[in-house]
Structures are given as structure tokens and as C-alpha cells.
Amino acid sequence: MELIKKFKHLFSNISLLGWLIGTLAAVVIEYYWGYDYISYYLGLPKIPVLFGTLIMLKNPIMIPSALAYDIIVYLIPILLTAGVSCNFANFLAGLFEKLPLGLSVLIHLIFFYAILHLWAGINDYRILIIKLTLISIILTVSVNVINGYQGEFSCSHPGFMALGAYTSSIITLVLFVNDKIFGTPLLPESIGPWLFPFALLGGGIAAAIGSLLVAIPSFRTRGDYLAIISLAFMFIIKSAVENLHIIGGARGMGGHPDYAPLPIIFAWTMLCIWVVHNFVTSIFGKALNTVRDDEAASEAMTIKTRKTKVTAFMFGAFWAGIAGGLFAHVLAYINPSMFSINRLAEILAMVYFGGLNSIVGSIVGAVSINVLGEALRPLELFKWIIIPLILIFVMIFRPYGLISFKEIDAKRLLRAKNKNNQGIKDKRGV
């Protein structure tokens, strides 16, 4: 027990920057020596993709080698580097605390992106997994605005995602690609990456406008009508794009240009988290929570409840449209079946697994469900038994999700963890 206490005391003083330095050291080791040396001498056919889970499930005899790889590449370097660099990392974190909070957050995000970039750069499969996970974070955060902070139950996000995906796809294919459906491009292909953000914004605006078809009729009533109307909206959008042959119909659309590399998706994800955080912590966000808790009392306090709900609904739909546009350009192909009831189940699972009324919970839910789904892929049918069982247990023991009703406290998260200095501050009454 004494050894465990010393171990916890040692690593509890490490700042977030220290853990990032440790993780970067582990990723550098894997990037340069993971394939030629470590995996080779452990008898692994290749570098494990998701920490060895795929190899362990496909070939159980490789479990010892995969676990040894994780310990050698990740566990030991992270703990050792974070422990050794603790004082240096805390010193740097102390310097960053004196900077404006936005600049300090930006420095940490650049450090975090460097880790993601190196880790994903080992193979294309990792890049795809990270891209789809970041898009899932945008989707989950946007759904949480409606289902969590607004307190409604919307099933229309796959429809909003489809509107964003098809709108942004049409814009890029018409303007920048020699496409078999739309013909020769109207603008030079070279300026496509620079105008791509406007295509995404067009998709987001289309989704926001489309959300009015759900919001206007459903918010005139109370109760479960929103869930019914939004579910109908999803099926209407899916049926519409299936029967519009000018945009490919049931066959879908392909040939999208590669305008969504990892840095672009990472930037849009961080922008979404920042904007949504500011939205839900603003006066408007507090009003939204008041409407959720007691609509009658909100109206008595002169809050325009219907306007508040419609605005929040359009805001969540806008970011779903952005996610749809990124999704289309990552896969370079879309069809109506990608925005069906299966997509809805996946999105709702991420939201309710991570936690309602929490951006942190949305991030945890999106990452957990995506990684777990990929890790259990070798189990095929049993994968869809295990994941629902996990969700059932979470709903029983944590009805609001793993991390609910918690906001991001960047100042506390990024500060240096030096107990001696903290003790001096406490004595001075700071």
C-alpha cells in the first residue's frame, strides 16, 4: 500500500504538458523503431493498429506479444518520460499560465496535434480512424446541444448530416471537379482547397435551414412530438436523395476531391468544441438550460422559450451539416444508406454513453464508441452484442452517461501541478 501511495503521489504532480511530453516520446519510439525492431523481435507481423486489440482478437496466441508491445512502446516510455520531465514540464506550464488563456490552449493543442499526426502517420488505417473519430466528436457535441442542454429528444441528425454532405459535395463537384454527373468544373481546381471551408459552411447552412422543417411544427407542441417529427424528417431526407437521380440517387455520389486532410478536420473539430462551449456557457446557454428545467417558469421570467429552442436547434443542425461535409470528403463517396437508422443509433449511443450536458462527455463518448467499435471488428456479429450490453450497464449505473453536467475548465486543466508552490500560495491566502 505504501508503494502505491508513493506511486500515486509521484504521478499526481505531473501537469498535462508532462503527460503530453511522455506520450510524444512513446509515439516517436513507435514511429522510428516500432516496425523494424520492437514488433519484429516480439514476433508480430506488423505494428499493432489499435494497441494490439485487433491482433489479439484475430489470433489469441499473439496476446502476450501484443501486450508486451503496449508495455514497451506506450506504458514504460509515457510513465518514465512524464516522471523524469515532471519538474521541467511544470516549469513550462507555469510560464504558460502567465500567457493569455487562449494562447496557452493553442500551444497545448499544437503539441497534441503533433502526437496525433505522428501516431496516425504510421499507416493509412490509423489516419482514417482518427478522421472519423474527430467527425464523430463534432456530431456528438452538436447532438448534445439539443438532447442535453435543450432537453429534447431529436432523431433528425442523420438527416442534417445528409443535407450537409450532399450540399458541400455538390458545391465542390460542380466548381472544382470534372465530374461525370455535373460535367466540367466552373473554377480552377487549384483554388478548391482554399474555398472548401465555404462549401462546408454551405452544407451547415443548408442543414440549419432544413432544421426549420422540424423545429417550426414540433415546437408548437409539447412532449414527445419532436422525436416523432424528427424521425420522420430523417426518413424523408433519405427517401428524397434516393430518388433524386441528378445527384446519383441510391447509387450515391463519388469522385470527391481530397480537401479534408487530418489538419483540416482537427481544426474544424477544435473550432466546434470552442464555439459550442462558448454557446452553452453564454447567457443564451443559461436561458436554454432554464427552458429545459422549467418552461413555464422561463416564460414567466420573460424568456422567449420558442425562439430559444428554435435557435439552439438550428445551431446543433448547423454543426451536423459541417460534420456531414467533412464525412463526405473523407470517404470521397456518399450514398443515402449512410444516413439511415443505423447512423442514428450510433450517434445516440455516443451521446448517452459519454454523458448529457457535457462537452467532455461528448468527446469521451465519441472516442470510446468509435475505438471500441473498431477494436471489436474481428468479432463481427458478437460486436453488436457486446457494445449494446456495455450501453445497458452504463444506463443502469450511470443514467446520464459517464461524464455528465461537466464543462471544460481549461485554466484548471492546463495549470502546473506543483504542490510546494500551491502550498505557499495557500499560506499567503492566494
The other form holds:
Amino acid sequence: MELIKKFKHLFSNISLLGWLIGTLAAVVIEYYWGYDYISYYLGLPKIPVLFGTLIMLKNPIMIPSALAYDIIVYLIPILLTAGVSCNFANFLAGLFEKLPLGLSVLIHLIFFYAILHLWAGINDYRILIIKLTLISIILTVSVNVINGYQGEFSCSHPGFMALGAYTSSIITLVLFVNDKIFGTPLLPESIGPWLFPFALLGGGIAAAIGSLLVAIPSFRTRGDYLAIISLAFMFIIKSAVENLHIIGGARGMGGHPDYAPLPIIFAWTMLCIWVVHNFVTSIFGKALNTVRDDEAASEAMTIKTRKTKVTAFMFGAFWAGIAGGLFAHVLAYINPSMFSINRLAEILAMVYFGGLNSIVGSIVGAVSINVLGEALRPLELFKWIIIPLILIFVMIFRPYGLISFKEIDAKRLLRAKNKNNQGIKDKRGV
Amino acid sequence: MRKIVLLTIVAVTSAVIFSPLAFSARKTIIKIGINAPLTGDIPKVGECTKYAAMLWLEDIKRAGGLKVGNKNYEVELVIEDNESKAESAVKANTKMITQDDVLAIIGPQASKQAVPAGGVANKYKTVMISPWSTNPDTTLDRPFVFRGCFLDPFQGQVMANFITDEFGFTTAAVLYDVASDYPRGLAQVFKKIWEKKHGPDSIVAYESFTTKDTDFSSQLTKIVRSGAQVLFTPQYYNEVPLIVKQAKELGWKAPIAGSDSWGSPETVKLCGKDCYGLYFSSHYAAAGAKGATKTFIDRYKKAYDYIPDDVAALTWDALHLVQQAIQDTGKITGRIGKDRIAVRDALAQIKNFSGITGKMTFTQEGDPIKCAVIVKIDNKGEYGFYKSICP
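Please give the corresponding structure for the form predicted together with the partner chain, as opposed to the form predicted on its own shown earlier.
Up next: the whole complex, starting with the chain shown before.
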């Protein structure tokens, strides 16, 4: 315990920027020496892709090598660089504090993306995992608006995702690609990537309009009724697509162009987090919370409950549509059975695992379920025992999820931490 | 502080020293990826794929590795679970190609996974053979993607011709799953060809249901009333027994015919006596097999205690195709990108490969030209060879 305290104290004055610099050092080391030197001398066949979990589970003999790799490449460089560059990082962070918050966040995000890009650049498998994880983050954040902030239990998210995926796919396939279903493109292919955001927006809008079909009849009621109506909606969408042979039916639709590289998806995810954060911390978001807690009381406080609920629902559906569009373009193939009850279970697991009413929680949930799902891949069947068990334990010990009812405080997160003495004073004051 | 530093140094050095593989040089190992649905909707298919691959590896190991040119190479299987999901199949393929450096991939079996996974394999220029996928899109415009089985149009034609020639029937009923890609495609082809042969109204009942339905009585009542002479139902092993039993309860006496999706040993296990005497088209027949086919079946039965279905047989053939292609390249350079292209070129060149599911030659598209087998479920519940129909 004493050691941990000491350890904590040692690194307590490192700002987020400091940690980022440390991680950059680790990633650069992996990039230049990871394959030729470090993993070679440790007897690893390649750079361990997910911190060595895959190779450890598949071949226990590799555990020491993989652990050593993690320590040499990640742990030591991160701690060392972060510790050494502490003063410099705090000086920089202090400078950034004087900038407008938005600009400071943007600089940090660009820095973070650079690290992510270097880390993922080593292996396309990493890129794919990060892409799908980012899409899961959009999905989870958007479902959190409905199931968390609005307090309803909506099951139609896969349906919204399907609407978004199919709409944006149809737009890109009709306009920019010479494919089997729609024939020659209407516009030159070269402008496709530039107009891709509009295709995505089209998907989002289609999902939002689709959500009205659930919202209008069901928001006169609450609770279970919405769950059932939204579940029905999901099946309606799935069956409708299955029987629409013009868009491939059950056979699915493929041949999407590669319009969704990592930076695009990263930008959309950050945009989603920012917009949803502003939405839920606005007056409207507060109104949404009051509607969740007591509808009659909030009505008495002159909140238009019906409008509030429908708007929030459409907003959540919109982002699900965007996520669906990105998903379709990452896989370059969609079929209706992708947007079924399995997907619903996955989305709900991520939301309830991470935490209701919290964007941070959603991010944590999406990242951990995705990374766990990949890291435990070699266990095959046992994976489906371990992940549900973890979920059950989370539900028992933290019924609202890991991090619930917590908002991002960007200012606090990014601030310089060289005022060490002040921090101690604060603590004493408490 | 000093303690912490010391502790880390000790931890690192001990980890490195005790690592048994430390400082060992990298070898050239031939890795073959298996992308199989080990969990999810069709775990039996995944199991058969895995077991067939393990038998193949046993053979290679016994021979002391795979001989390419004058050198013996160690062979390793990378078996990945695709959870019967498209995105998971894509992830598995990406992982095997970019991380494990596989030379070729066998699988995924079902078209839903094989179509997107084939895109990945083609993008990274790695040979992929899907033993069981029948969707034309899997191999269409993808020079690096091959398949091990015939396509739906051929199978529908085989069944329509067989029923006409064998029994002389002129009216037929079709019952299929509208939400699943494979049965729907096959039902459409069958209808088209049957109507071409017997006139526009010769399909007297064309009924559908949705995946996971278990009660077919309303559709079957219509079919029984329609007076069709034969029922064609290209469904999977979990639905066929229900359909057959419910049809018999409703008074259906005419034959029922199906497609290769009946081929799992589970069909008869779940269906029992009701299924005896029925026909389906398949890739091979287990009962009464001869030569290499029989050796494979006997070995498989001995090792895993049940008769292998067509998935296992097709996977076995796909692995041997890859093996022959690798050997035909004559040389493994160790540069994976170059070797993969060499394997692809060698595979496309293979002519009249004699596998346990028949002779095959690939077309330009990577689809094999091969014969179909009509299987009759005999009185002991075994899949007996009845007839072979070639294109």
C-alpha cells in the first residue's frame, strides 16, 4: 500500500500532456525498434499486436517474452519519459491553459491522434480494431442519450444503424461506384471522398426520420411499452430489408469504396462526443434529465416533455445512423442479419457496462468490450463465458455501470499540474 | 525510488532470461489460416472444419513437414473463430494476414462471412479458399479468392433434372427461408428451371418462412392441399427435421428433396425414421464411399466418433488444393508477399485435381467445375450414394 502511495505521489504532477509525450516515446520506440530488435531478441515472431494478450493465451510459453516486451516497450518508456519531461510538459500545458479551451482540446486531440496513428500503423489488424472500436463509441454514446439521459429502454438501435448503413451505402454506390446492383456511377469517382460526409449525414437523417415512427406512437407511454415497440421496429427494418431485393435482400450489399480511413472515423467520433456532450450539458439536456426523473413535475416546470423526448430520441437515432454508415464503409459489405438481436445485445452490453448517463462511461464501455472481445479471441467458446461473467459482476457491484453520472471536464483534465504544493493544500482543506 | 527501479530491472531481466525463446532466430514456417464459425449459429460447421484441418496437419507432421522444392518446411495452422459474424470474419482474416503472416486461408464457410472476408483476402493479395460458400459474390472479380464447391444455379438445375428424370413428376412445391440468403437463392433457381421444363404453373406452391420459425403447419397445409408431387426444401439441418415431421403429420406422402445443406449428420439424428428414403444433392456421399474418400471417412470417424459431413470433406479438399499449390510453386522465398502471389498463380493452374469430393478444375472466376452427387438417406439413416450428375 505504501509503495502504491509513493508511486502515485511520484507521478501526481504529470499533466495529461506529459502522459501523451510518454506514450509518444513508447510508440516511437515500438515503431523503430519493435520488430527488428526488441521482439526479435525476445523470441517473439512479430510485434505483439494487442499488448501480447493474443500470443499469451494461444501459447503460454510466450508469456514471459510478451510481458517483457510490454515492460520494455510500453511501461518503462512511458513512465520514464513522462517523469523526465514533467516540467516541460507542465510548462506547455500552462501555455495551453491561456489559449481558448476549444483550441487547447484540439491540440491535445491532434497529438493523441498522431500517437494512435503511429501505434496502429504497425499493423492493419490494429487499424481495423481501432476503427470498429471508434464506431462502437459513437453507437454507445448515442444509445446513452436515449437509455441513459432520457431513461427509456429503447431496443431499436440496430434498426437505426441499419437505416443509416443502407441509406449511406445506397448514396455512395449510386453516385460514385460502378457496382452490380446500381450500375454505372452518376458522378465522377474522384469526388466521392469529399461528398462522403453528406452520404453519412443522409444516413443519419434517414435514421432520425425512422425514429419518429417509434417515437410518435410510443411516447404517450413509458417503460416497457417503448421497449417492445422499439424491438418491433428493429425487426420491421430487418424484415423489410430482407425482402427488398433491389438492395440485395438477405444476400446483402457489397462493393463499398474505401471512404472510411482511420482519420475520418476518428474525426467523426470526436465530433460525436463533442456534440453529444454539448447536447446533454445544455439546458435541453438538463430538461431531459428532469423528464426522466419526474415527468409530471417537469411538465409543471413548463418543460415541453413530449418535444424534449422526441428530439432526444431523434438525436440518438441520428448518431446511430452515422455509425451505421461508417460501419458499412469499413466492412465494405452489409446484410440485414448484421443488424439484429445480436447487435442489440452488444450495444446494450457496452452501455450498461460502461455506465449510464456518462459519456466517459460510454467510451470506457465501448473500448473495454471491444478490446476484451479481441484480446480473448484465442479462448473461443470460453470468451463467451468470461465476458458475460464480467458483465454480471459489474451489474452486481456497480448497478449503474463502471463510470456513471459523470461528465467530461476538459479544463480539469488538461490543466498543468506543477502546482504541487497547492494540490496538497487542497487536500488538507478537505 | 531506487527500489522501484531495481525491481523493474530485476523483473525485466528475469523475464528475458526465463523466456525459453529468447534470442532464438526466426524460422520460415508455412502457416495456413482457418477461418471457421467455432461459436455462433452453426458451431457444428466450425467443428467439422477444425477437425478436418487437424487431420490434415497430422498427415503433414507425420511426413516431417511440407516438402517444397528440396526443402521440408514446418507447417502451422492458425485457427480463428469468426463467431458466425461478418465483422468478426473480417477481423479474423485481417489478423491472420497481417499479424500471423499466413500463406493461405481456408474459410469462412458460410457466404455471409465469406463475401466480406474475401474482400479482405483479395485486398492483401492472399489466397483464400472458401470450401462451402455458394454466393457468386464471394469470388466475383477477386483473383485471390477461390471456392471448393459448386454454385447454387448448378445445384438447383441438378435437383430439378434429377426429380424429373427419376420420378417423372411435373408439379412441385417449394418451402424455403425467405430471410436467409442461401435457401432463397436456391429456391429461386429451382423454380426457374422447373418452370422452364414443365410450364409456367408447374410450381403449385411456393411457400416461405423466416429464420428461427419452428411451426410450418400453415405453409405445409397449403402445400399438401396444392397436390404437388414433390416438395423441395433447401433448408439447414435444424429446420429439415421439423419440416419433414410436420409434413408427415399433415398427411404428406410424396418424396421430399433437399440440397447440400441437409448434409450434416445432425439431420438424421434429429429427424430419425421420418427422413429415411429422402433425396438431396450434395458434394459427396459417405456411405459406400471408396478409395481416398473412404480412408478419410474412416480416419475421421475413428478420431472424432462421427461420420464427417460435406463441410469436412470440402475443407479437406481445399487444404489439399492449397498444399498442392504450395508444392507447385517449387520454392518458398520467405518473403510472404511474393510467396502468396506464387501460390495464387499455382492454384489457378491446377487442372483435374482429384479430391475426395470429385475432380475439379477452376474457372477464371475461381469457381470449380465438378460433379454433384445425389444422396439417398437409406434405411439405416446413412447417406448413401445414389447417382452422380456432372455439368
